[in-house]
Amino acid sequence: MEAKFTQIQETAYAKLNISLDVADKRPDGYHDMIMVMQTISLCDDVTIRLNNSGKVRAKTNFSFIPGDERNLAVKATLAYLAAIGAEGQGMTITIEKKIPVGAGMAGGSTDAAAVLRALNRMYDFPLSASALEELSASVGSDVPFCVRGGTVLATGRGEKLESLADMPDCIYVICKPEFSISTPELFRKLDQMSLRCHPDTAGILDAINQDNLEQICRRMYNVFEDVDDRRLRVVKEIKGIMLDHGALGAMMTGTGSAVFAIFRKGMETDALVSKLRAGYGFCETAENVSRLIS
């Protein structure tokens, strides 16, 4: 199959968990998840260039990120080329990363999703949106959501998606401390404890349908915040600072370590951003992004 373009660009948008619940462990070793997820404007920039090398490689502005099949963007490219019968096409994937690594914001997954959307345009849309999502599930659990985007209820491993009404307009303040938290490690710790609380997912869905930001923020919850891990004390510190500055709600996203707060549009956030940058490093603001494919 011939490509329509020799170079193409795509935006890779980060995700936040508005809620995160973990149900039973499955026979395949994964956990059943129940999550409300949101695409936000914080993003990486992805460029794909065809070449004659016969190989697919990725390069980023972070030297520690692998450029071979260990990179989800490369894995997604190889899966896509196999699906359309274009194996052996050489490509360079250049990723300008602005989403922090190890933050629980699907940085690697959204790069892979951006590659899949871009390749489908490059080859003039041989795969439908549903076929692209189905293919993306073989790349990683968060990739189908990152392909679709918007406001979504995700279940199963995270690959079963139900698009929701748009999240109410708001501003997110996102802070990532200098450390990251291992996802497998947090799951192991979670398996060794009994969860005290669970998110009111049904209440969040009702509040989204009613466009009620305050009620959404009242119900935000991430079960991983209950895990006994000393690093989560810093998460609690950051949440406290956010709430002290007038946030409607604050929560860790994914398995961390990024923490985000929600503010109504027009609320003052500059002082909070300055304080968090000075104390913890990364801090940026973002807004909602609607569904990316239909």
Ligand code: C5P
Given for the second form:
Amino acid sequence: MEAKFTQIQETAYAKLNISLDVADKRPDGYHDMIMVMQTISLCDDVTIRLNNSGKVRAKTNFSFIPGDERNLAVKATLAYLAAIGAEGQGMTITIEKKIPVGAGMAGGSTDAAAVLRALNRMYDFPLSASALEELSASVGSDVPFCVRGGTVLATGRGEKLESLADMPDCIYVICKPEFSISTPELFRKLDQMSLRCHPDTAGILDAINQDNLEQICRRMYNVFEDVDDRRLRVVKEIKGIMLDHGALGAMMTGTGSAVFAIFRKGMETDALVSKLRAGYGFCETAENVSRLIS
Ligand code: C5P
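Structure of the form predicted together with cytidine-5'-monophosphate, given the form predicted on its own:
And the full complex, kicking off with our chain again.
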């Protein structure tokens, strides 16, 4: 299969969980999830260039991120090339990372998803949107959502997607403390406890359908915040600061460690951003991004 372009660029948007529930541990070791996910404007920039090396490598602005198959963007490229019968094509993937790493914002998964959308454009759309999503599930549980984007109910491992009405207009203030939390580690800790509270996912879906931001914020909930881990005290502290500054709601995203607050558009957030940046390092604002492919 011949590529139409030798170089292509794509935006890799971050995700936030508006709610996160864990149902059962499955025989395959994964957990069944019930998550409302949202694509946001905070993003990495991905550029793919073809070359004659016969190898696929990734380069990023963070030296600790691997450039070989351990990088989901490389794994996604190899899976895509195999699917269209173009194995052996050399490529360099350059990723300008702005999404914090180890944050629960699907940074690695969204780079892989951007690579899949870009490659499908590069080769003139040999795969349908649904074939691309299906292929992406083999790369990682969050990758299908990142391929599609928008406001989505994700179930199964996270790969079963139902697109929802757009999330109401709002501003997100996102803060990532300096530590990261490992996803498998937090799942293991969750397995050792019994959850007493679950999010009202049906209520959140109703509120999204009614474009009712207050009702969404009242119900947003992440079961991982209830895990017994001393680092989660910092998460609670950041949430407290956000709510004290007038946030409609605040929550940890995914398995953390990033925490975000929701504000109505036009509400003042500068003082909060300055305070969180000074206290914890990373703090940025972002907006909703709608569905990327259909
Ligand atoms: O699919 P992915 O490689 O992103 O998952 C990383 C790890 O997170 C898995 O190895 C597993 O420990 C955990 N996980 C899980 N249930 C899910 C998704 C991820 O237990 N639905």
